[in-house]
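What follows is one chain in structure tokens, specifically the form predicted on its own.
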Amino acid sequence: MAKIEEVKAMVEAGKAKLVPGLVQEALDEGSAAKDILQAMVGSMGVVGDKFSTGEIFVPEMLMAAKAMAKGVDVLKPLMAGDTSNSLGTCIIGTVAGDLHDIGKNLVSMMIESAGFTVVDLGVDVPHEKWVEAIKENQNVTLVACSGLLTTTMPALKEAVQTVKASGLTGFKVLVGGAPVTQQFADEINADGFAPDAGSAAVKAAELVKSL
């Protein structure tokens, strides 16, 4: 098995201690850094699909994301300044009044694994903060708003509407959270909806590629 295939398999298996060495061996074998990165992104896509279908659960997904992060650490010095594989910057957070960050953190990790630079605004993000963050950061291609509680769905609506009414362009708005549905996402004029962390990464990439 080529080393790059071993990297893919070990990321999917969440072997964080093995991945860095295998990534280095793949480089030594002649594989390009961008190809190794793409292989790991593909593995995380598989992991996300398995999570969405209930084949694996949060711990396994976190282990895979950690394994990929270890591999990316090896590649970073080689890819400094190379933006060809970047999907842009994602601004992420939970909406005003929502203090639950476990799901948001999971989505953040998956989206970063998919190739985004993530700017995490944390929890309980005021509506105007979303717009400020878009202005303050370069190449923002995605705004991901999370709301776990039914009581914060109006805040989710207001966050999306504030961003949409800002006049800023060049990005898509993705929403998610336990009470959120595709119908609600459509009603508040979000560009996309994801029911879980695994599908969020896939949907994020899909949305940005349509820009």
Second form
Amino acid sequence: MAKIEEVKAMVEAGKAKLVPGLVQEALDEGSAAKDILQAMVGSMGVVGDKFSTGEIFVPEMLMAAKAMAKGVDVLKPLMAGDTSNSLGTCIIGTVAGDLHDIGKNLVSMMIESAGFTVVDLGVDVPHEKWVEAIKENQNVTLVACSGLLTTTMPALKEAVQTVKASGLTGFKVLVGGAPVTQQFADEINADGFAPDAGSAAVKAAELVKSL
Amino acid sequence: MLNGGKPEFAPLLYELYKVCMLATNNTDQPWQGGKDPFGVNWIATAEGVIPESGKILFDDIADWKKYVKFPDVDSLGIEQMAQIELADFTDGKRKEQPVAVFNACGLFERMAAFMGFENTLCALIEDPDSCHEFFAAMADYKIACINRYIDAYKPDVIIYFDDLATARGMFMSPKTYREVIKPYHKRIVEAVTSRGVIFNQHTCGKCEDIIEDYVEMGIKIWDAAQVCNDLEGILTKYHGRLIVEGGWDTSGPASYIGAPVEVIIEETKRCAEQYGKKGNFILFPVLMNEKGHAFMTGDERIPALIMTWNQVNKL
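Got the form predicted on its own; could you also share the form predicted in complex with its partner chain?
The next block holds the full complex; its first chain is the one shown before.
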């Protein structure tokens, strides 16, 4: 098996200790850094699909994301300045009044694995903070707002409306969280909705490619 | 209801128990926020307390013994809390209303309170040996506390909280739960049931894959049963072995802040129609307002809910 195939398999299996060595071996074998990265992104797509269908659970997805991150660390010095594989910057956070971070963190990892640079604003993000973050960061292509509680659904709406009313452009807005539905996402004028972290990464890439 | 008998009516949680939650405030998590006896800082929100985001005591479960210092159970004031909570609860009242004592922050939640969810979930599959050690020691602590609860409160029910699932499925695979958490969960259940107290398991989310495990361990009531599970199937399958407490669509319009009374009434009737008839169901409505959960804060829509339920809950 070519080393790049082994990298893919080990990312999918979440073998964080093995992936860096295999990535180096793949490089030594002559594979280009961007091809190895693309292979790992593909693996994470498979992992996301398996999570969405219930074949694997959160720990397995986390381990795969961790394995990919270790592989990316090896590639980073070789890809400095190369943005050809990048999907841009994603501003992510949990909306005002909501302190839950697990869903947001999972989406963050999967979105990063799909090729975004992630800027995580944390939890309980004030509405105006989203706009500030879009202004402060370069090449923002996605804003991802999370809310777990029915009580913070109005805050989700306000966050989306604040971002949309800011006059800033060049990005799409993705929303998600336990009480959020496609219908609610449509009502609050979000550009996209995803029911789980695996499909969030797919949706994020799809939205940004439509920019 | 516990043994499959037919009750006259399906109960409403709001009216059912004398709820006692001060002891677990001292032993597990402070409901008003602040540090717990292990040093974890909790933040109070309208919907309950959660560990402060981004603050963890350690990130590798192999290190737990360096950071986890078990409090002296004698110092936690369990008996004083019982005296306060039961001060006006006479023997006469005891005959009419079961006493339910909360035991918050179950084994999985406790590990997540120390390490954060991501580290905890990875630890379950990366280092199960250390997890076994941690859960064994934490089960010892919880059993010691629960025994003191039972002595002090003489409860009918212990409600043990451990959210093991998300809205779409278990956090971890059922296999991982069974291998790493369940042996210690089972010990806690047996510590309660061996003293003649009913074990009520609170688990939010879609946890239907381990309901069989719950029943097998001796859990008699499953609390906060959410509609993402096949509640009708579970009520039927486990009739006489498990009471389902919940049923409310907690992510739906009836749980939105300011949901109109008409929506509340409609949801109440749906629960009666779909679940109440089964005979092993307790309605747990989740009405939310600006102050939080109506069960704790009160709400002007509750009287209409109770009136409706009492019209449709007869069996």
